[in-house]
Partner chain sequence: MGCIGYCREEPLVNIHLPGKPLIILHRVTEKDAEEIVRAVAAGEVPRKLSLCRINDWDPLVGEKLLFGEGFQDVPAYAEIPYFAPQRKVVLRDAGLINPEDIDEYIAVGGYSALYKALTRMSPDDVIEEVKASGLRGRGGAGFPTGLKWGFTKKEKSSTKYIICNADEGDPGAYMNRNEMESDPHMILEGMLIGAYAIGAREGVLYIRAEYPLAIQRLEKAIGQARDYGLLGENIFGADFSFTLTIAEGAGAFVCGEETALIASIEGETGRPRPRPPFPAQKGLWGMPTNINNVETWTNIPVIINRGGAWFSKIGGERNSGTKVFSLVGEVDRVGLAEVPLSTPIRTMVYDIGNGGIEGKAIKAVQTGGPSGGCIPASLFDTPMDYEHLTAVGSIMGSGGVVVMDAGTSMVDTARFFIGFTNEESCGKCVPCREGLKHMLMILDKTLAGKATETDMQTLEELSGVIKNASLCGLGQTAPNPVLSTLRYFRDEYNTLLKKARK
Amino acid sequence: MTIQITINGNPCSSEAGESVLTIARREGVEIPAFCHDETLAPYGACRMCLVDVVSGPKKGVTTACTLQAMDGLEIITDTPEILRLRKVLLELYLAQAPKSKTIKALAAQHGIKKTRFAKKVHPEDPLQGQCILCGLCVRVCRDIMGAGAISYIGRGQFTEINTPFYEENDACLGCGACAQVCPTQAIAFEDITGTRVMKSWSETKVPLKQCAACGNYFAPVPFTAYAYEKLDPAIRDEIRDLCPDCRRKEMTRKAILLRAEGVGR
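Show me the one chain in the form predicted alone?
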């Protein structure tokens, strides 16, 4: 059902129950957010998407990602109080992730160049002083990929994200989904001669699948097995062990042969 909500005085059409953050971005209203991804359920962990509800069942400051659209809802995204809260949050994130270019850039947009808060970053931090503990990597690994290879470790100011006991974890699929969703590009991995090394996750090593035709390594073995199990119909045996380029060539070759056979008849 289509309904009407108001963002910063402008009427917007949406579906009932749709995330206000999603609606705002669709309408060109920029609301910062670090812990939001459309593939995951709303979480509200980073608090950056705070908005002020001025008309609705529950007025006051809340997160746009968890706020669902309902007819007559009216919000403002940039009140003086909202901007003040965002600046405080950005100072906290500057302390948490002092090496993050993403955090520095957004902070600068809000006039923040330094932070009143302090946190010691270990020089050998596997997340390169860029992690803000938004939890997207943990959630995509657990909820989307079903691996659960990483999790929160410690409490309070000592909280970190890594593999259990900081040891290599064979539950890792090597898919790189964690790096894909990371808003601060804190997660690093590298492919080295047939092995994907998850540098951020205790140097966990995942074997890469080798193309049966060209010999190039093209995807992590456990992730390939996971993906093939999900395919319906199943991937054909003749292209199962081929890299994308060789697979495309083989399919093209077969299509040409089939066409030639049809012409021959």
The other form holds:
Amino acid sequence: MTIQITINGNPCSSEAGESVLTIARREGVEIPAFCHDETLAPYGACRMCLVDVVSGPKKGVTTACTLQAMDGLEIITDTPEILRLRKVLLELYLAQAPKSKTIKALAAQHGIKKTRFAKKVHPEDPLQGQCILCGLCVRVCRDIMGAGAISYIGRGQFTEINTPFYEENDACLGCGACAQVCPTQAIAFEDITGTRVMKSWSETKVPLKQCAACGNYFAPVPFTAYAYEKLDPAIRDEIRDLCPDCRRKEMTRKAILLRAEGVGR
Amino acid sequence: MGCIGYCREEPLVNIHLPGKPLIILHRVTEKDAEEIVRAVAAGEVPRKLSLCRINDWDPLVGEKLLFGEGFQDVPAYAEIPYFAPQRKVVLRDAGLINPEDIDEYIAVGGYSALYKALTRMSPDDVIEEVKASGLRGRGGAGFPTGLKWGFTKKEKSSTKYIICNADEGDPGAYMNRNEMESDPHMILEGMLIGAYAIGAREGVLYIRAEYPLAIQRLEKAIGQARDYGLLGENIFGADFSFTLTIAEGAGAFVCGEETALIASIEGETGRPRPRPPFPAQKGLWGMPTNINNVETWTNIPVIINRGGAWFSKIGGERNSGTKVFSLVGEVDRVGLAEVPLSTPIRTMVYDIGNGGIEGKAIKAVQTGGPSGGCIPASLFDTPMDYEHLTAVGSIMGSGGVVVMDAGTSMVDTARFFIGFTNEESCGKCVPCREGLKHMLMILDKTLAGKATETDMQTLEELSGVIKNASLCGLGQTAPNPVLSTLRYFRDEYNTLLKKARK
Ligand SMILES: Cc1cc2nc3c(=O)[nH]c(=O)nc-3n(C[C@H](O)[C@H](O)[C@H](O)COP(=O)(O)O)c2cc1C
Ligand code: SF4
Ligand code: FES
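Since we've got the form predicted alone here, give me the form predicted in complex with its partner chain too.
Let us now look at the entire complex, which starts with that chain.
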């Protein structure tokens, strides 16, 4: 069902039940958000997407990502109250993840250069003083990749994200989806001849697959197995063991051959 | 046995001689055993141990119990100052029946409301009756129970669940524990009626593992109800079947929050989830789920039996019924007290509690558990109900009342509670996880005499942000102890501040 909602005084149409954050982004309204990804269920943890509901069943401050659109809903994204809340949240983030460039940049955009709060000291942080515990990595690994290699450890201010018991975890596919979704680029991994080392995840080591044609290492073995089975069963046999480059070459070669055959007939 | 709630006078002993009133003995020790036996053998009761007599008792849902006459020199129940202002609805059987015997519950009218609901009322009738009663959730938020039931009922799903929240995690709160230990069948009956109204065939009792006796008694009650055909298939011959299981809580305070509780039953870490979707839409195992507190469920049988209109006459405006409070701290008479909602704090602290220990002056009470606010003695006329407690900066919560006398430092008190909530924060959302940590640091700095006026402003601003920006009720209420003490006891903070340099 198509409905109408109002964002900052501008009417926008959307589907009923759609996330207000999604609608706002589509409409080009900027709302900061750290813990949301369109492929994942709304999580409501980072609290950056707070907006003010001025007309709707429950008025007041709430998170746009978890707010479902309904006809007549009216929100404002930048009331003085929202901006004030957001600024203090950014100060908290500056203290929690003092090394994060993303946080610093967003804080600066909001006119904040310094935090009033004591900065967290974590000398051997595998996440390099940049993690804000948005949980995107944990959820993408569990809900999208189906691996569940990392999870929360501890609770409250001592919460961390890592592999269970900080041990190497062979559930890890080495896919790097975690690093890709991380809003603060906190997750580190490195490919060292034939092995991908997930530095942030207890140095978990994942073997890399070697291309049958060129000999280059191109992707983690468990991830290719996963990709071939779950994502694209069409990738078959002879090209399976090729890196993307060689695969493209191989496909082109085949196409040319086929065409040549056709011409020959 | 169960417990009548007068903790200060324990151990209590009940004596009932045929034709005589029920006599409650108090502060009984081992040494008294011989004297008690000798007295009873002679058809008497030991006078100096006698707290009060009960000639008759109204169990509200059944015939009046007539114990007998005599022993006029022992004070009557209603003359005891601790009991006089109380009104026993939820705890009407507590301490008077054997909680391990279903026959005793049935003898005081137990399961008659279920019978009435199943044989003479439609599910909609039941919901209308609960709506008419005005009952609101006793787990803290005070959401109208009938309305909530209606949400889950109207969901189209072949599987629905109901849950009893018995996680009671507030330090010093033990009303749910007493309700379960003293009268487990009342909870079962309430849940059965709710399940019938909502259309659920399965229920879960989520009880904190620290309550082994409650778990044991509920297990026993479930077994007895099953034997009597009150749980299982086609209860009372009606087209209604229901099973009930017990899940033991994982121990974290935040597991009492409904979405975290559901995650915990599902075997995940107890972290709150954003709502919507509400449990009524997508709850346990993704199915529509209705969750209520123990005390909410215990109110159901009497509402069905006596009617919503009867119930709504007890208590204050929009606050019908009674509430069980745990009265603890620096108060003379500690215990569990059940009073009509909207009873003034003064009645609780002075009439029931008899003021401070050894006559010490009382400074404040903190209501509602670790995230309640501190209310100064000057506001003791405030009625104890959802709206009035919120208006003075506190909450109803689960019904904890901690009394503080003149010797208490309010900054220390605030620090203590922030320490608790900081420890219990699940860590999911930033305001609660990081914010409480910094609040605690500022409070420690204040207590060490090193804080400045600027720190006080930061503390206050941070409190407001945590309250408004947190994901769940824990963070949304956690700053109350600080905000309320800043509001009413600001001078105590001021005297601790580092003097501004000239
Ligand atoms: C941090 C936190 C702890 C809670 N603990 C409890 C609890 O121990 N028992 C309870 O019944 N409700 C608790 N609640 C409230 C529940 O989330 C929920 O509102 C309640 O169980 C609903 O039942 P009611 O409508 O009967 O009150 C808690 C809420 C929060 C935010
Ligand atoms: S408010 Fe606190 S307890 Fe609730 S979800 Fe956020 S961090 Fe967890
Ligand atoms: S994006 Fe909404 S809370 Fe994080």
